[in-house]
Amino acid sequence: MTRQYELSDSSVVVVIGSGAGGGTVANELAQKGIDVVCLEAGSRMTLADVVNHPPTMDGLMGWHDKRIGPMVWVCKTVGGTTMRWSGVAPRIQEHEFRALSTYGQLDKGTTLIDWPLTLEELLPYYDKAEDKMGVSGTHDIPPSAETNNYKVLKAGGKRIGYKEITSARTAINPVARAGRPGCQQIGFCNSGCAVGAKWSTLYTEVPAAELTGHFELRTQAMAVRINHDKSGRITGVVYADADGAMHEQKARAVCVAGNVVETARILLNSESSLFPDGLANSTGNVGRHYTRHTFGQAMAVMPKPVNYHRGTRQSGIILDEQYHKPERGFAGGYIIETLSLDPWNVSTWAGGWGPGNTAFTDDYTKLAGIFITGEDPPESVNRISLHPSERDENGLPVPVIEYRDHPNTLAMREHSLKMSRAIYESLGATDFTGSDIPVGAHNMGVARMSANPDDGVTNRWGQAHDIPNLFVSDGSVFSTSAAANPTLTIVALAIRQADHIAERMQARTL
């Protein structure tokens, strides 16, 4: 049954934001028997509002807020970027862990450090996630249905010579399983899955949270700021709610999973006397640090249709550029991906009028394409502040996101293209094009776990350095990218965490 908390409940643990992070510790918190008010800044949907048409659903779950800077990709809605995600889910390696060790400080602007973890510890969390959000191809799971898109990069990553190519490692059901139908190839899984096969909180944590009688969720609550006690511990939360009233939700511990801007804003606004840069925020590291992968994006006209759009959209993956292999003239590796784009973003990406444009236009039905995703080294320049002066609609400062593009980074997406046309060529490809993805997805990094409080925000568990019942519980805990997609690893850290959180209640340190 679904609870109702008095605002002056400080039992409870708030979780701000109910996507891969949120969503995920506030179920595996009321498993246990915590009291959870979960805070979700935008509405809940259905499946039934899901239509296959990515300017409708991205109207309907896109965050829309002011910002200032490039564009971040993420959703205001309950299961967050859960909704939007492609499902690709796989784990991060041994060696990314330990990123300092393994590629040395590659100048004087980037900033790597170790993670305070190992692969080995968050091994038994990989499985738990891996199980929970069913990821193919693990835990007697089979493969990822070979779409006629993910053929072509098999056949072609063959031909020149990659051997670590599967359809596993995507957590959109191949099979019914867990309360969720089999896949249905229906194609374009980034604008929501109609049938609930892909994972996604909106329909997996949350309504199992719900069960419990220890969760209550509510929608249209925009978290303000974080209050504290004279000696620095979080006693609440203030929101906004659908009428923009003002509430405070008393607090016993807080988790802060607001994807990158968010986390990072609701921290730095919450400054005072005692902490006037922003909370956690003592080393100056809130908000700095932020990755969001080396991006990539390859099409190509093949000689025969495709048809790339029918299937999952990211259906299979090439593991052979991962590691570091420093002889190719950069640091760290990168995962090599299918990808499907409906015929309007096809249009926009080739650009303008004109035969660069109906090469790929004319022929959507021989496309194929590939999507890149790298490590990106973290540099203390590209961050997330807040302006100054200007408010947004809900009368908070206004994000303000910087990022470029490292020379590492550069060097990674122009061998990651040169292969991408490697492969297509080898079968024949009669037109190519690639470049970067100006979009801000995978993002990571600004409240980063550090064993030194001096380089980052939270510890080992993703609490704050600075304040014992603070929690990040995000992509934000990243200590630095890796080349995988992020969401499996997020899921993980968060079931770490809920254990870590129950453990130190029972004990009575929290």
Second form
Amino acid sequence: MTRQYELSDSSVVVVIGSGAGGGTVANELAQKGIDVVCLEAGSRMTLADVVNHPPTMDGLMGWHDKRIGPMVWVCKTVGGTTMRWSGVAPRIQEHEFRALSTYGQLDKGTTLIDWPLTLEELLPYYDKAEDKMGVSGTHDIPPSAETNNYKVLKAGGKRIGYKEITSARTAINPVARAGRPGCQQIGFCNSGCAVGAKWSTLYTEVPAAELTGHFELRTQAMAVRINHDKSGRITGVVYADADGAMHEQKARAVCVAGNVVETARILLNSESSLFPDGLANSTGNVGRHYTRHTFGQAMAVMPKPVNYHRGTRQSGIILDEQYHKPERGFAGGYIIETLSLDPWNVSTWAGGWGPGNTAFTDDYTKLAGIFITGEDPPESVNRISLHPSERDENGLPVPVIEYRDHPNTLAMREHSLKMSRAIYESLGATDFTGSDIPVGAHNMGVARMSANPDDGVTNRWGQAHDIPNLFVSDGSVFSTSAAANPTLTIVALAIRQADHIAERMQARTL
Amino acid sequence: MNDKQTTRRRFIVAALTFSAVATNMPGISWLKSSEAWAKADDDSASPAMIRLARLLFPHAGMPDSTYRAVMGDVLAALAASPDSAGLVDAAEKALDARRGRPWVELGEVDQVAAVAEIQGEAFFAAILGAVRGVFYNHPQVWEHIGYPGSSKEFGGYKHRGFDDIDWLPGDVS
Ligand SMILES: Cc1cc2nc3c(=O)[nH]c(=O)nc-3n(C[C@H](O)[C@H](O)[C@H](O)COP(=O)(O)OP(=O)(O)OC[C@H]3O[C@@H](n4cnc5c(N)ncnc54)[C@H](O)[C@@H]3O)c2cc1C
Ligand code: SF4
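Here we have the form predicted on its own; I need the corresponding form predicted in complex with the partner chain.
Expanding to the full complex; the earlier chain stays at the top.
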């Protein structure tokens, strides 16, 4: 039962974005009987639209609006980047919530803080998130089936002495559950899962919300500005429809979940005489402390076939390096995960041309691959800002992305690639290449939660320090990056935020 | 052009669109306009360009016909926009100029050296990206290197060997 709300209906909560954060907070609110209008810039695909070819799917669902700066690889479609994600869903560790207390400030440039909440507080929500997403190895769900690529990782990991190697912690159904089938091992899950085994809000949160009768999804609705009244309270959201016509949806409260770059842009673009630097930006933190994890990837040519295109990109992880062990020469830790690439991406990442490049594609069937995600210290200079004059297709200021690797990140990457090489060489790999992945796939910061308003944008509920009925519901609220892939935590925080919003509404303080 | 070819052209457009994003190629808007390109004649590539493709991505045993097909697609894609139409000509001229005689007539060592000498040029990056994108999304290339393409229509690999590895040492597997 889908609802339709009047533009003038100021009783609704407007959620911007239908990805991991937006889709979840919208559904959780609707389940509680709170009326929600979800504005989604992209259009709505069905599973039948998914083809098993990443470049084609990037054309269909990728975000290609103009941006300046290093690449950010996200989606514009119902479901957002949960259509593209790999599904790895580890938790953030206890000490990572206390990044500043644990590591100390690394240097004058870093802006580490402690999270204004603890792991203990988040535990019940991690539990709910894992249940909702169907994370393997939790809630009586078996671990993921072990793919060839994972078996190589596991064997090499064991050889060099790693102990915490698991095929659990992936939000892909190993067996049918919650109306979705088990994984068919189609491969290249990043083009979207054609059968719906991988959790994506397109076919979980969004239809579940629609069933409540308290939810309206407006597709091809690009939010451009959030309006407020004289007192500074949010009153509505202006958006462009498919034809570019502008509308304003009135709102009781707004949750922004556009995936970091867009979240920062909307806040900054909503400047007014009351808020000349943009919404929630009285302390100048909107857009700053942008982190995107220490990324790395390794490819090895193994002595015999692996055929890593068969099956999930992600079927297991090694956790031994996720701890804070300063003797390695850097703060924080990283997680080692499997990775598989289509031939074109293999060639791209192998780089250059000639025999050095084709060494990898020639042995395509023998490739094994690793993806690294690790803690990345925030710096205030890593930021999203608006270009003073350039405008994009929608007439909006083009976002400018500035990001550089901190020396800690460089040291961590070097270590992780050394260990990756050791894993594969222990099994007789004949060729190896490792590199950075200069792409923002895990985006965090820019509206971070802080105990002290001077340090961030939102409080421990993701609620703006400056504006009580403005919430941020995506990875923008991460106080620091931690090592874990972010989505499980985004979802846990969104469930928790929905509880908070509902309580505040009941208490009539929102 | 049959349905299969049309679908593949669409793949290529998508591939090149993405590669342009990935490499931040400035000012190349040819990527999305596939119309002129869809009329392409696959025999349009010169011997020099076919040779170049082989040197860029040398796969032993891959027939010339594959390199020719790829370069036909690349040329058609580049020709679709005035911004990129001249790139291949520019590359051929630059290569010919390196040793004062047609590059295609040089020995392999000199040919590779000449390519290395022009690899810093902006047009070279654009051509390399385009050849890479078309080449590694081409079914003939996939077949040659052992990637069978989409598995969705075959029910994935759940019952077709996603976990069939049998050579890992027993003590760690
Ligand atoms: C290749 C890849 C693999 C990944 N693998 C993993 C993984 O294994 N594990 C993991 O934890 N994470 C992974 N991620 C990251 C994961 O996809 C993100 O963390 C997650 O999707 C972020 O959720 P979000 O709600 O912030 O943004 P998204 O999911 O991107 O959703 C944002 C939505 O907002 C919409 N939107 C944006 N701006 C506007 C606007 N102005 N108006 C209206 N709508 C708007 C967008 O269209 C989009 O639908 C991966 C990412 C990539 C790219
Ligand atoms: S491998 Fe599994 S999760 Fe990935 S796309 Fe295929 S069926 Fe979906």
